[in-house]
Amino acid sequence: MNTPAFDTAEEYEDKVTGWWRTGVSRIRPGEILLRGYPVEQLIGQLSFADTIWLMLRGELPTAAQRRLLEAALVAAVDHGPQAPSIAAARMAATCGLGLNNAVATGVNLLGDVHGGAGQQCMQVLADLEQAASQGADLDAAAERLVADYRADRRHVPGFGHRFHPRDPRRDPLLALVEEAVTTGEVPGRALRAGTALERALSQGRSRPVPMNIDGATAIIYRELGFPPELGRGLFVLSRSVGILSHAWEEKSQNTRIKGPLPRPLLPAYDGPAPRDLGPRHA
């Protein structure tokens, strides 16, 4: 077997140690650096939200950035067993799977339909922000967007809720954003875009269509400068806490093989009536 030769140390580093090149961490015997900081200096000094910001953004957050990020992460932690991701994790636990498999089962249900509205709303907000930066009237742009969605019979992501008339997480999250805008800690562009959408959605309706958790956290993540795809990842980090809690609770109850319906209930059947195969197939 031929061993490749390297003319210089730089070539060796590029071809060998640079195979997995990263600016996130450096691991050597007796050394763990996270974004350049020795981990022993971070332990006991940084919160988990601080560390998430550091790992994703490369620097430490300001107090306002930490407060907003932590609020968004806390708000999306759990929404009960009626959330498919949590129900799936609980069913996995009753089937004897380990916690890692149960959590993975729940997390793997977080896709475009369940768990994806935050990322989608972030993209909508980004489009409205761009239109406003180019001189468009924000309310008019929001009204056009809502008209387009309605014409295609689509829901605007981040607004309305199938369970809550008014999502109880909306107001405290937006109050934190408004405070940060007032103090100049975030620009307020996403907040203005989101509230313009909320006004447009409520026009001509007897009942308003308020923002839900996905819309409120989308505003926070946009104000903090996260790209939409990272919004999905941050939601997964948050909801994983609830998924783990429910999986552990179910596992601790020693239940076995729970299905999606309680035992007294059977799924509705709309197939053929009972029939015989007949002798020719015997």
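So that was the form predicted on its own. Now I'd like the form predicted together with another copy of the chain, please.
Here we give the lone chain, stripped of any partners or molecules.
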């Protein structure tokens, strides 16, 4: 029925399987290679965080790299059911869906605004790091950047929190990075850029604007060499744990068709007053 597009079976094979090609894994009868390693060698040997690193980076992490990755993944697992990702997953769990669908619902919401600040902060850090590597004074560059954001009435991603005066995850995460910088296990460029930014943001303010979870994990992921977009990817893996935990808790509470408000409360309505369609329209 379709115009034949190839002359030989080999041409087809090249075309069709080349359209689906991967360096992540090779699956053949009796064989599962993950980044070249037979899976049976990884089971029992690698931690889950090691495996996340291997799958995303292609090689194994050092002990220091794994330690920082674990810390960042642990820090971001949950921020309660006020977060729309968690709330939506809990609602999904009351609608007769599988846990997979409930988790997907929550993960889907980790978009530019809700889950993208870490990724955006990594980009900001990358720009500052580059300026510094070209000889610019880091503090001066950070001050210019802050001034530019303020002129545009934009928030610098990764700093300040609408809820916490000081994000409790900032200090322990930065302490781990500082330790790794001291021992030379990570370069320290993103840490210097991030703290310069934090100083610049607090200058001349009575209330400082400290780094939040997105800023602190952005520093870690930059120090570990991840591209910005994977910053969001790693946040997704981390927050999936909280999403699953909440969806499961909600399922265990046996609510059905849960909306945002309990039943006796109704959403406010600000549309037109009741009206008639008038004479037959159709």
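Basically, rigid core = biggest C-alpha set you can superpose within 1.5 Å across the two forms. Fair warning: this is a prediction, and the values are worked out from it, not measured in the lab. Residue numbers count along the first chain shown, from 1.
Core superposition places the Cα of A268 3.8 Å apart between the two forms.
We note a C-alpha movement of 4.8 Å at V16 between the two forms, with the rigid core held in register.
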